[in-house]
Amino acid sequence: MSLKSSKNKKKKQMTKKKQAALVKTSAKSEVKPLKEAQNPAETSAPIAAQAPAKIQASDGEVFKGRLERLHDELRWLYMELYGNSSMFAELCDTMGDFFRERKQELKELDSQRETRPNWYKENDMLGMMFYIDNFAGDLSGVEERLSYIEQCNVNYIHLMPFLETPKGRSDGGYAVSDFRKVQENLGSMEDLERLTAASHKKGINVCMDFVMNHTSEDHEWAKKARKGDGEYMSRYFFFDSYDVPAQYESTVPQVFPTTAPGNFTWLEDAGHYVMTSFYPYQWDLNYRNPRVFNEMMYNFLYLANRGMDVIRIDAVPYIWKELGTQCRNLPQVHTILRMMRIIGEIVCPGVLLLGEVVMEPEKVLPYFGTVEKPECHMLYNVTTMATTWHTVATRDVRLLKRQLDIVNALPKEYVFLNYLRCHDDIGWGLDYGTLMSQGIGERSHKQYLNDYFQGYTGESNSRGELYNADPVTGDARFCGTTASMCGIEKAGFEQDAEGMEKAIRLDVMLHAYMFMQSGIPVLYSGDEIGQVNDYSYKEDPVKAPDSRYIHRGAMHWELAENNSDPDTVEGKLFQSLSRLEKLRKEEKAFVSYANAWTVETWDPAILCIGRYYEGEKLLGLFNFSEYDKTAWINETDGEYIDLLSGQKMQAAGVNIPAYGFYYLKKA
């Protein structure tokens, strides 16, 4: 039931018995407890004195060495959240027993990586993201698929969510019912272990979602909650009366306000409300609970010991709730990052966690941690690719460049993953600030870009679809492939030529700018070829409800087959986006620590990037314009080559042509 429509419902009261029940933390908490630390001096004891016995034995010298380097802050950062030693013991022990359980190449992938910590931010990193079904079909079909991946110079694949998740619940995947099982229609975790290790030998990473925010209602821990276990129940967030809920109401924004009102659902055979920040059959896990942290730990080790090279943690800024706040961002979330980082560089130091925080750049900073203490490895960096379709739409470049500003002037060791598109719709969180001082309101643009980008003004080329659209504030969200956005659906559906020329030199420009960026580059699956919005979707009462699957079609691999015939348009993307890549793995001014900035073109839709990295310098002209321009640029240093012509020219006065790009090297 709904909550709107059960607000007046009269409820049941709790029992003494249920209501001793659900302060519980578990069962297993309850072994009786170590001497409590009471700050970080107490926790100097000998590891032998705190840690499990069997972390001595064997090759376990390895985990005994990082665990004796990092147990001190673990144990502190534990207690401080939880003051129970038993289950801080207890998640010590588990994880030697998981480091045991790790397979011997993946130990020295370890090694590897523990000898070489820049390994990610390379500039040979580039990354695919893709449903497993669409792409491939099932695990196995993915592994028989590799060599494609490699012809598209892909070394990091994101396979999406492909856990367990009940049919016509599963929001895409992210309301997991069991953290240890495949779906079946995609195979087995031995498949998964095949994919992986196959990966490994051709030298590409994978990585996967890790959805620890919330379980789906049907997974085993919700099963025993809903049937009154208080155990279970403390596990989430459950109240007989709307009391406490309304406190959180008060404060708390919601995250679907037209498709998910609201952040509790009251369930009417518990009689009880269950907090779900998404959706109703999402429910919010309690991290006040030990035993969740424990356990949902003990998932993520068990998940990376199946190969995974980066654990994407889904919707981190949740994680911890806390009444009379937004429940958003909170000190606990950095707790439990630096606790999660301090447990895979014990257990599975290769392995990297990528954060998705969906904020401006300069506010996800502490979701990277500190350079002493980091939290993720990495982060989506979500405002500037909302910020890019702003400047496609507007052709002027003045917001990106300042988002670029920001993001540069940021320490080298934070990597941002930067995409055009994703699996998800795009929001326009842009810095309104800014765009105001320009005379340009929010509700207004907003309107402005998503009438653009369904092809209603603006003189746009884009087709596509709303998301979530609020008819009281105006809001909504907008769903598309890039090629879709760039024009080539429409091109094509009106077999228009020359319309289909130049969508595609604005494609190809959008992804030299991408590769510019500092960061690892991430393609969606089907860009490589400009495929293009998929309305089947409609015909599925599954998924007609929501537009997201308009950018969520399945592999047109008839059409993949004609990447290397120029005369198409396949042919033209794959190829012009290949000849691209292979020029950033050549060019070590593309690494993720290089030097980058931008510079004044005096033409405001020009954008120039430049990027420096020992003795080497490049200089990204981008030009977001149908027209030829001119960069005022006037770099007084000397020759310059363009990579992509072998042209020798000066960077001084450098005409573009529409949609048109330069990567200019210093000769």
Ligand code: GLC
Contents of the next structure:
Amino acid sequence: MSLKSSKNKKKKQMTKKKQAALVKTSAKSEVKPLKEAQNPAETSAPIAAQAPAKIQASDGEVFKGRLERLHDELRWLYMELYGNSSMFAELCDTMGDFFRERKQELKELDSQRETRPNWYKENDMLGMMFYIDNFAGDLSGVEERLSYIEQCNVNYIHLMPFLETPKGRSDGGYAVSDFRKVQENLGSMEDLERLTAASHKKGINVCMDFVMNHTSEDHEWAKKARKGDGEYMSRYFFFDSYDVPAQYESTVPQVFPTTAPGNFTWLEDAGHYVMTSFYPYQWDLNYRNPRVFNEMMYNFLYLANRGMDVIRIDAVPYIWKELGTQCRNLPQVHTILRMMRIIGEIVCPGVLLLGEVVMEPEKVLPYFGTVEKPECHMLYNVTTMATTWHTVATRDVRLLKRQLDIVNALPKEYVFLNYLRCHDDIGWGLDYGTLMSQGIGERSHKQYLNDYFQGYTGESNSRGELYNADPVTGDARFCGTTASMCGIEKAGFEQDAEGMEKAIRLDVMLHAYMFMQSGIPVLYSGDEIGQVNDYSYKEDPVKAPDSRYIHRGAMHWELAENNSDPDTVEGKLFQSLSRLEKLRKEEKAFVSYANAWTVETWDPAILCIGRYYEGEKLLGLFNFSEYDKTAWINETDGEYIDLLSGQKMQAAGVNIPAYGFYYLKKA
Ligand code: GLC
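With the form predicted on its own done, generate the form predicted in complex with the named molecule in the same format.
Expanding to the full complex; the earlier chain stays at the top.
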């Protein structure tokens, strides 16, 4: 027997021994680290086992090194929350299994990224999000469309939820019934791995959702819990009377006050209430139970190992519940997130965590953790997004300038995802304290914004619909595509050429402004060709009550074919965005960690953003009004070049056409 194969044999034996121990420590509950978990003998990582012994040995050292570096903190946090050392031991063992299962290509990517920790903060990052079926039918369809994605200058795709979910009770895929199975109509796990591998070959990163706050009521745990199995009931929040739910209801706000009121659902067959913060078919998981935490971490690692670069943690502020609180942003959420970050850094350090925290800024920032003990790598710049639309509706940049000043003052390690809109509604979470000092009240202003974007006020060209209008609080959110909110839908319908020109200008200017922010810009697929609202959701009884579907329409490929024709809406938008995207990739001052600031323009409708990195300085000027305006800036440090026309000019008293913009670079 050669030295190599005897080493391999030893390794296999060790793995088997370890797995026997693993089965022992978790005798009561299932541990399904790998796909073939039913047969522990088969779980010894096939890929690692086939790899040369030398790589294996150094691989082992890599894992050991990472574990040694982070073990103490992980253990400390775990014991603080759960005080269960055998479950902790199981977690560490299973992390080892996932590490061994991880493909060599992914491990190499991990190592590269460990040596280049700023890799996702560069100016070449541009994202696009889409539902797989709407974009390309299924996972193989997406693979075929990778060249279109490249044509869009996009190198980061967010595949909206695609895991198994019950038809008609899916919340756009956010009710997962099996974390290890792809929806049949979209393909299989093998297709997913093929897609991530093909994307990586083209330098495209892939993101997916990890819905860890809840499972679908069709998840196997939920089914067992429903039948009264205590082991599984303890993974959710079950109550046999309304006493405790009533106490929760007195402090916990509602996520979907109109489409799914209340935070609990009565299960007639089970004779119990179950906590359901979102839809009644989305059962909140109980993270007080370490089995829930461990199993969900195994699901996270399983998905990461399919080749994901970014894991979007859905609804993360909600994952810990405590009676007498709002059940949002509790300290234990941060303990869990920090543990998740550490687990990722040990097993798959190339994978980024993107937190979905749709909250006011002071609640969002703690999700980055501290610079020494980070939690999420990236967060959504949600307040800036909402404030952007406030600015569109008011032609007054003051609040936006203030908001950007807050963001620009944050540590450069923090990376935001910038966007104009996503698959969800726009909630009017603005800084009402500041607005109040300008004489603007919260309730009346929300009413104004909703009226404006529905197109009810004189100067608005927007189209869209309200979302979860709450008759009690008078609150409502808004849904619409970027193009529809900019007036492209209205101008198209009215065949108003001048209106269309104006709408396209606004749409392009908003993208130019978004690209100027620090972080990663993310487009919603279809926005690059100005796709408008899709009202067909109203014909589907399942979707009809949820107006978010208005901006989740299918991609119009027949229109995308116009994207190089400058006489079409699609061509105008696509080509303009393309130029900006290329400029962004060329100019170093767009890196996420550059200095960024705002400049007073002495015109309420004009925003000026400055960026500086290693001797290169840029100024972005954005006119949020439908009138030509002058930015009364006066930068006395010499000549500037207009990056779009290439002409030299002074950055002083700059005239900016209606809904126009400039990217000026210091010569
Ligand atoms: C997130 C998703 C949203 C979903 C909710 C519940 O907020 O973005 O679409 O409804 O989580 O999972």
